[in-house]
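The data below hold one chain only, encoded as structure tokens and taken in the form predicted alone.
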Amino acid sequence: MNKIASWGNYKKVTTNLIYPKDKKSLIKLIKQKKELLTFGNGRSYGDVCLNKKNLISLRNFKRIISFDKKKGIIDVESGILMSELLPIILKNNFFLPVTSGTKFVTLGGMVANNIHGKNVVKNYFSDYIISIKLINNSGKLINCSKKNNKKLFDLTTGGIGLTGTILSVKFRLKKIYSTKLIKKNIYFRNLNNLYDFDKLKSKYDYSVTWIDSFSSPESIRGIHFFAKHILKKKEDINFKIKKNYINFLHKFVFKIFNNFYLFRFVNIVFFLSHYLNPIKKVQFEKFFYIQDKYYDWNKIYGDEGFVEVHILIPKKKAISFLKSFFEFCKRNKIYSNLIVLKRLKHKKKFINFAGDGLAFSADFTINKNYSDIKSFFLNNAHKYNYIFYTAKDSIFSKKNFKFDKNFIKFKKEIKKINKNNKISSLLSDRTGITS
């Protein structure tokens, strides 16, 4: 038995972690086990990647099945990390069509959580998937795409692993000519300029907004970051992954300063460094994978861990919500370690995190204020009509289902294909999908 924690180190289980070596042994395991969940690299923040009985890791499944270098179409086994795939595709002047905030996630995890990136248009990974090979809970291999087994395809992309084990994925890559991007930073002093990214989206490929965690309700300030790929002649790209680790000094500094003063200082430094350099060229890692500077950066939050509240707020209610949130923070002397906004727009039928609005994410250290933070987000879900992103969630409950029509449909469809709740996670049990 193994003790496994999700990335937030808040949710933990003692379970049987199994590493099948080939497809035959994988199918045999799926047929034998009465309760299971496929496991990637454990980078989900909450409990969506945990099962109390059996976790089946696909890290041995990382073979590139085919790679059409002219069309930019690749077919890869789902256990591969993006840090393993990037050097291969970059060498051939391709990049991921959508990427999460870390390159240490598996392809299967990206599909199961239907990750959304900083893209100004088509910002869900499912927009670029051609087909998926899936092993259902009875051990049968199924091919699904937007044309064949479409309902299963729709349920699997964003299906949090409940439709079966994702064996391989064929998807489109993005053609690039350089590892550098042109980045533009726009500072704003209040929410009147919150939707600048809608005005500038035609000029840039990517956008993301950083909010100063120590803003007041009267003056919520931040920086819009825009970026686009440099269009020039192809350069020879020789990209290598570097792994730096959090050491004793890092953990000691964060612990002795009790986080507050240190994060306040980090916020100021972060703001000044970007405010004073509004336009510059940056390597893609410094725009997409800032937190990957330290492979195990989650350790700075201490032994109790942290949670990330990641919600999608309808566009019309976003400003009102932000004011309410900062009023709550001021009233209770609470702060977030990091607040980020992204503009999302999607109308997919079964997806559990879609709509026209703002994705709001905020990190919180687990401490005496956690119960108040949890209550605030749960109690305001109906008022602001926001939905929670399952890949990072640790708090939302069955009650939130009645406000999310897409999730209700998703739950009903999962019940039809996931017989006897064979595939489940702590999250699916907690939210009533499989319990």
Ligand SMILES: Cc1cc2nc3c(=O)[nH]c(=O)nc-3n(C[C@H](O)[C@H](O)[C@H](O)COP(=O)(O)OP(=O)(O)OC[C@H]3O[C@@H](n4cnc5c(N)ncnc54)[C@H](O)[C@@H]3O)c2cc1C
Contents of the next structure:
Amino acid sequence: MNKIASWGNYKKVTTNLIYPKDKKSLIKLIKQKKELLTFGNGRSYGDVCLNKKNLISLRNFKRIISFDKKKGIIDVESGILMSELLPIILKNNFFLPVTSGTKFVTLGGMVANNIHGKNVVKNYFSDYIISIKLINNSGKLINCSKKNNKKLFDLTTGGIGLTGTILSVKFRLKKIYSTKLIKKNIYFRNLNNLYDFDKLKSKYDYSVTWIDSFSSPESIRGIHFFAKHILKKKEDINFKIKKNYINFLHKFVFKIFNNFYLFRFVNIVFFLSHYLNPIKKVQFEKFFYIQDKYYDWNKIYGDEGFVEVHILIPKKKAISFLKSFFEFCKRNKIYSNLIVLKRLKHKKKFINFAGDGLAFSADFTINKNYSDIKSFFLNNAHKYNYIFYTAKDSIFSKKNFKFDKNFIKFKKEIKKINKNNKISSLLSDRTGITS
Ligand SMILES: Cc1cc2nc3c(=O)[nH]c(=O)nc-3n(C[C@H](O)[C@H](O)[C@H](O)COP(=O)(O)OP(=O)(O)OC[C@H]3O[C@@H](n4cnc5c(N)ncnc54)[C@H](O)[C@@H]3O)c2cc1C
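Alright, leaving the form predicted alone aside, put up the form predicted in complex with the ligand.
The next block holds the full complex; its first chain is the one shown before.
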């Protein structure tokens, strides 16, 4: 048995982690086991990647099946990490069409959570998928796409692994000429220009907003980051995928100073470094993967771990939500370690984290304030109509989904194909999809 924790190190299980070697043994395993879940690289913050009985890892499945370098279409086995795929595609002047804030995720995990990126348009990974090969829970291999088995295709993208094991994914890449981007930072001291995202859509490829966690409700300040790929005829492809690990000193300093003053100081340094350099050329890693500076930075939070609350708030309600969040923080002397906003737009299908709104994510240390933080987000869900993101969630329960039509539809369809709840996660049980 293995002790497995997700990224937040808050949710943990003792389970059987199995690494099948080939397709034949994978299918045999799926047929044999009564309870299971496919495991990616455990970079989900909450419990969507945890199962108490069997976790099946596809890390032995990372073959490139085909790569059309003219059309920029690639078909890859799902156990590959983006840190392994990037060197292959970058060399050929391609980048991922959508990427999360870390490259240490598997392709299967990206599809199952339907990850979103900083793209100003088409910001979900599912927008770029052509087809998926899936092994369902009775061990049958099924090809699905927008034309073939469309319902299964829609359920699988964002299906949190409940439709079966994704064996491989064919998707479109983004053509690039340089691994550098032009980055522009715009500082703001209130929410009047929050929707600058929308205005600058045509000028930039990406946008993301950092909010100063120590803002007051009257003056919520932060920085909008915009970036675009450099279009150069002369090739300028340069990269080095590095892995640094945190050491004893980092852990020690964090343990002693994990308090208001440390985060206030970090926020000021972060703000000044970006405020003083409003336009800059940066390597792609410095824009997309700042958090990968340390491969295992989550360990800094120690055994108690941390949580991230990640919700999508309808556009019309986002500003009043942010004000009420900062009022709550001020009243209770609570602060988040990191707050990020992204503008997302997607037509709702089955995928449960989709809509036209503002994605709000905030990290919190697990301490005496945690139960108040949890109550704040649970109690306000109905008022602000926000939905949670499967990849990050640790707090929502069955009660929160009573009125969510999209979620109810997803649950109904999953019940039809996932007989006896054979595939499940702690999250799918907690939210009532498989319990
Ligand atoms: C630092 C950091 C930054 C992040 N930034 C973002 C971001 O910007 N945007 C965003 O959307 N997400 C972000 N994430 C979340 C991350 O992208 C997702 O949690 C992703 O799904 C993790 O992939 P994984 O391979 O680790 O999968 P896991 O966490 O192991 O699993 C995730 C889900 O995928 C399922 N799964 C995995 N492989 C398969 C397969 N082969 N077949 C079927 N199901 C499978 C699992 O059952 C589980 O339900 C971030 C995470 C970190 C740690």
